[in-house]
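Only one chain is included here, represented as structure tokens and corresponding to the form predicted on its own.
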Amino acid sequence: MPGLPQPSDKAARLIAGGASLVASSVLADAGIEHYRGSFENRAMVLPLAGSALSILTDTRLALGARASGGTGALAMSVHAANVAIGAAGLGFHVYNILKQPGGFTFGNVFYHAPIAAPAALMVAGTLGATALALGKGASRLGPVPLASGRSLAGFAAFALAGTSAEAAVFHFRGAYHNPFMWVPVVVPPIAALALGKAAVTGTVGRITNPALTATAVLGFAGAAFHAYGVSRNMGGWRNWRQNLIVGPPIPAPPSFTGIAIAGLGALLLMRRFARG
């Protein structure tokens, strides 16, 4: 492929798979949360539509399909729209908190629209666009260089840190009553620091790959813990219509998995670039 030292199909497929997982997390989580909000604002359907389209386009690329010509342009438009929808949602969520009595307080952050949730759609859109560009053989995404993998590594590190910060806020709300609630606020930041260091220095440390792999596993383990938490609510799964809404949110932890997989794709690019 022109523009790259050597073909990056595997990296593109990894990143696309990670983007699809993040989009799936957004679709399920936003679907539940916005249903709880009775879709009071008509724009609340947009992240559902955007993430659903992202899942279709990213899954195809992850499975090895080619996105060229009109199909590729349509897929890139979907990813760009998701970044815009996520940014708008971030603004709506901040406004929702600020208009509450007391404004930006811990209580309002805990119990109103989660600030970081729309950012997940922005992450999915960015990762999807990156995977699409790499799959087409491009060495850049706009002004951002892709071939070395360092830009992507830095972005994935930032996304991991933000996702972990959100988990820290909501697990603090839960008073860390289960010791395992500390894991997502300890392991992903280690992976983020290792990945960030790789992005800055251009060299991959020994801990980076294991930390990202552990973070990827953690995402699915977290979903299982959250499912167990739902079962402990009054009525358990027999009262699933209510208990799925009151949480803990089962679809949220797999975002860690998606971002970590994209980070592994960045490491693959960095190793190939170093060899090339």
Contents of the next structure:
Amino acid sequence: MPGLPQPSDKAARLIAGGASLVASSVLADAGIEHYRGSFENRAMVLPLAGSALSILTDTRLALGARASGGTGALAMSVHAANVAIGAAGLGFHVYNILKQPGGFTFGNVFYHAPIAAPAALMVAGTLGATALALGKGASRLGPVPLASGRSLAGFAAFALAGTSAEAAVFHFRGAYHNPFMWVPVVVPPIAALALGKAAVTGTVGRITNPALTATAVLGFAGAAFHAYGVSRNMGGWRNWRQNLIVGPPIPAPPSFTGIAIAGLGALLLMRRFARG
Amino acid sequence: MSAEAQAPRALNGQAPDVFTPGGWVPMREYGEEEVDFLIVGTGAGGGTLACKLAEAGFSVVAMDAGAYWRPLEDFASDEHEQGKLYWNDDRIVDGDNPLKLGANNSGKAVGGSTVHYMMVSLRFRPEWFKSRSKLGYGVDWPLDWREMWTYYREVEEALSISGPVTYPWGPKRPRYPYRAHPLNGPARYLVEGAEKLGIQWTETPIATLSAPRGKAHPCVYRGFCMAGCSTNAKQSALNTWLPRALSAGAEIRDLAMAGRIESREGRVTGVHYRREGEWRFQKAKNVVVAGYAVETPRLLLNSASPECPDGLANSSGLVGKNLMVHLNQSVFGRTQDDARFYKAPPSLAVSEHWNYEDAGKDYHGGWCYMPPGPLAASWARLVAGKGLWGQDLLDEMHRYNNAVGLKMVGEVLPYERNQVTLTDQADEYGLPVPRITFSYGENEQAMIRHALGFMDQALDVVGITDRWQNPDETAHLLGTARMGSDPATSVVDADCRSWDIPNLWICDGSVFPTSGGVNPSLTIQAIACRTGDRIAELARRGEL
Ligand SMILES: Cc1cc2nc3c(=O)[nH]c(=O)nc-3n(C[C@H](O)[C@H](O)[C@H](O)COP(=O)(O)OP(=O)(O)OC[C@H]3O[C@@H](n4cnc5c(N)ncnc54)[C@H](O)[C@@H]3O)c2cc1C
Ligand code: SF4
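Given the form predicted on its own above, produce the structure of the same protein in the form predicted in complex with its partner chain.
What follows is the whole complex; the chain from before opens it.
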């Protein structure tokens, strides 16, 4: 691309792309949900700001920009901040649930601050930081070795499993009324298992790549299904201002795609490492 | 508008499609030819049975005095307009505690009272089916709770009931098909109060959707449930059983008022009914009466003949007797924050504690409690009834957002003196107006005292101030054609078949021998499902 420096590293770009997708999913989802919550607590803008900045830096990297010197340090602090904001959000969401009458009940988990959602921002931050480090040619992120790709594979596996667990909870809340609601509960865990095994053993099994690709596709398909879900509410899309909020969250499923793409990046690293 | 002035919609081989504005679905028509089953009333009992019988392959005509509405286009967010859903025909009430009839307890529409019911869908406590032998009061039902447990399940699935993941009381039950709804403001107060008092609570199993189902939308939590539900989230007979009945070949006749059942030589032969301004006769091999606990005995009594001078199916003398309601007294008060109790279906949380706990009671029977959510005009009527008027009433209405309350559903014992009889006065169809006589007994007074005291405490512990009691409200109508095991002390058997006339059946709230401390519609539908299965079984054995 003219004006941009040479691509630093294909894997780093892939991972940055994944991070950018996860951050976009957070921005849109938290945007809608926190708007619904009337930004009751001022801290509710933080994930929006953090994810927006993350999208900027990740996208630059994904497009092949070299991150070095001052911009690199700035970008790294954005990712660190996002991990921190995500962690704080996690705490807030758990607190929000526990303070409801009845405490930790299914009802409160279904209808109050979604427990696991802020973790997506932590995922975006971690993936962004990893991509940045790889882009700079670093072989470690802090104490974590990156070159073999195994740590990233393990992290992506964990993130996929967590996201799938979240889908399981919310699809249970929707009583799995549409059989397709089982797909994100079945496919990503297969990918997570395969990727997790690769992380542990250092060798990539045959189904890993197809399972990650399928997960990436279903993330986008999920957004389309959620758009259909929105249409099934009273007034359908004509009543979008209300139904975007009460219907299934359209921006949520693409975080599967983002994590799966980062997982594919990890596989690239692993193959390269294996070749020496 | 009087029923006489309206035009029927289910005609010419089609019936309104309740899921599409202006839409139609095909409907089989039987003309005046003799059908296997003619059902009078299409509510919780009749609508459900129409579906079961049509799906079992019988020819079925189900008629209703009410109109055939399409919720999406016919239901306005207007309490006054929606009065069109209530049975407001003339009725005379007396006794020590004359009942208020109409909006609060009887519907007139295809779909019956379920079109404007509050959707609370609770199962009976198992012991209530044997309350005489197990608990020492009332009478035993001829039904076994374990069998009822499977029919409850059938209804819960047919209505996609939204309910808690696990239910805190009674024997194990399968998970509700849909998840419970979020708690609204007043439900949160109920929960906090129950936790403070150390008793159990749960999200109410309720017949409104928490996720889409077919063409029906999920609930939008606006709270117009009692005025009919314009989204089809409410799972009524109108949008569950009746569409199934139609596609299985049943005919539904709206705005068709049954006036008299014809009988000869110990069998019924058909029904005289009024539609489009004229009296007609529908022949049937079997007649099912499902008009709810006032209209059912009224029709049976009005069908007296020289052979049956006291009315049909009345050799026991019990048709019209043992009328029961539910105690529906409430306590209201004021919150500091906005509770908006009119938002969302009312009653999203419930405590059945006093249905399952017998210790410490000085009365028989059980009761549960949940929060009510009166719409504005109903609330204004209620607070005006306290003697507020003028500026005081306006001030109270300004505090509408801060009102919350708790309401009991309490068991009333069967007394023969509480009854439905006929008067000499004639209504718009020329039929005798019914007289409804009702008085509480000692047992009811004791239960009301306990419940009001307890609910007052449950509001007090969560900081509700300015509490006041509404000691005078009832809900639901039951028991005027009870089922039993002995023809001398009951009107129908366990299959809802009348003891006296083998091809006359009664399938609605009238057949309850006791009332239990929960809202009745789930049990009425479960009984109708069982009756449908039993009729099919009897037909297979050639015993119809
Ligand atoms: C406001 C309100 C709220 C309620 N809330 C709940 C609740 O939350 N939970 C619950 O379980 N129950 C509730 N109920 C009670 C429940 O709706 C009734 O118990 C149930 O519908 C009764 O069923 P049924 O078949 O006996 O009679 P209905 O459902 O009333 O059906 C009887 C039908 O018969 C028709 N009919 C009567 N006589 C004739 C005739 N001669 N010719 C032709 N048609 C006739 C009527 O028009 C009516 O449509 C509520 C009721 C009301 C009114
Ligand atoms: S609150 Fe729900 S059930 Fe009640 S009328 Fe509205 S959509 Fe229907």
